[in-house]
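First comes one chain, alone, set out as structure tokens in the form predicted on its own.
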Amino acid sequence: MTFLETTLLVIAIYITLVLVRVILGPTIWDRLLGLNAISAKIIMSIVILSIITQQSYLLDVALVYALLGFISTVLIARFIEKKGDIS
């Protein structure tokens, strides 16, 4: 097993217990929290699983996904902030 793999393993371990965080979690600010945390982590894995196996296209999917957590956590933020008004 090489490090990369390694590496891949030891994010998905920190994944499931990020899962853990967002199925107890207290709030909903640390329940949106866990969800961009895992968000990151699932980006990180595709960088990684880029490198390994050499195609580069990997890199335009983490961009992309990276794009669309960013938005979604921002605008799931602003609809609990106004307590479910989409106006």
Partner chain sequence: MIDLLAYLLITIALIFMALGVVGLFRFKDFYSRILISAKIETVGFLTIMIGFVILSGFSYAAMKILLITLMVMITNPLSTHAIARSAFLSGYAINQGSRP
The other form holds:
Amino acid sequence: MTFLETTLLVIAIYITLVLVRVILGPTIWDRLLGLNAISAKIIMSIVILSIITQQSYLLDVALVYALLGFISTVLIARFIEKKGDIS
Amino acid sequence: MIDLLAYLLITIALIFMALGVVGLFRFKDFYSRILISAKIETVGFLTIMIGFVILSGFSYAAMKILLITLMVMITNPLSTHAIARSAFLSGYAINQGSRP
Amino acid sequence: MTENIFLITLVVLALIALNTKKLRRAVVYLGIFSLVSSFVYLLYGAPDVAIAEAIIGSTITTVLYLVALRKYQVFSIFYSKSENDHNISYIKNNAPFLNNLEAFLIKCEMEPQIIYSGESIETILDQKKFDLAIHHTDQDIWIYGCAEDYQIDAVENYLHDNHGDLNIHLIRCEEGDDNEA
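Starting from the form predicted on its own, produce the coordinates for the form predicted in complex with the partner chain.
What follows is the entire complex, opening with the chain shown before.
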């Protein structure tokens, strides 16, 4: 197991830990925070995968993610705005 | 030699992100959690991407990684700000008594 | 090892998205699900499918679900307490009839959305789009509802049958412009 594969494994463990926060989170904003964190970690994983397999076209997928994850997070945040303490 | 520098940077970034994950569970207040998440995620992302750029050498892929880093550096604080703004405008009260 | 972790994550997310009660949470869970599933597509060497999953599953589906949630019959209940208290668990323990009302509305195939507001009842009546506005003082419970709403009779009958001991006053507002949520 090389160093980069170990890094990928560690990031996968981080994703599962953040997922626990997403499941436990008392309000919906905690879940959105977890969505944001998981999106950033998935982008890192794609870059690691493209370095491991030496396929640089995988980086385009990471670029698409970086833009679309932002759009979906902002849309959900705007949707639940000004609605009081919803859970 | 240059690979060792990249490995060192990646390890530092992993330690940063571990601190961020611990902070997500340790803080009892939502605003503390979102503060930790915004800062630690951005710094960890920057560090690990610089490590990958050093590791992949001066090539076409390195430029793409730099472009991704630039995008995430712009969009990650913006989306965190959108979440915090949504929570604050909706009246999510700041819990004063929960200092860690 | 890494593949197994991502696959187990997928199964857990799908189960949670199916079993959750609030539709907003299910939208967030499905967003994470499509993110992780497109990474799994990448792990198995299909980058074109991964791009399609990222665009369609993560963004367009989220937008469509949110628009559908707007259109869906969401029964929004504003709950205003006389003291300016933000502690949600205190309010929940103090008002058991609210949980019963929520269960009754779920049985009527509505989706109740209870909003614990710290603002005064006049602000809510003037500005917000509501189906029911509940004002809870020390002795009495004031419930405001739109007069043309056909659900309000069922709500009134239910409250009269099950919570007759509480001092519940149901007031039907006349204006129909603001509260056609």
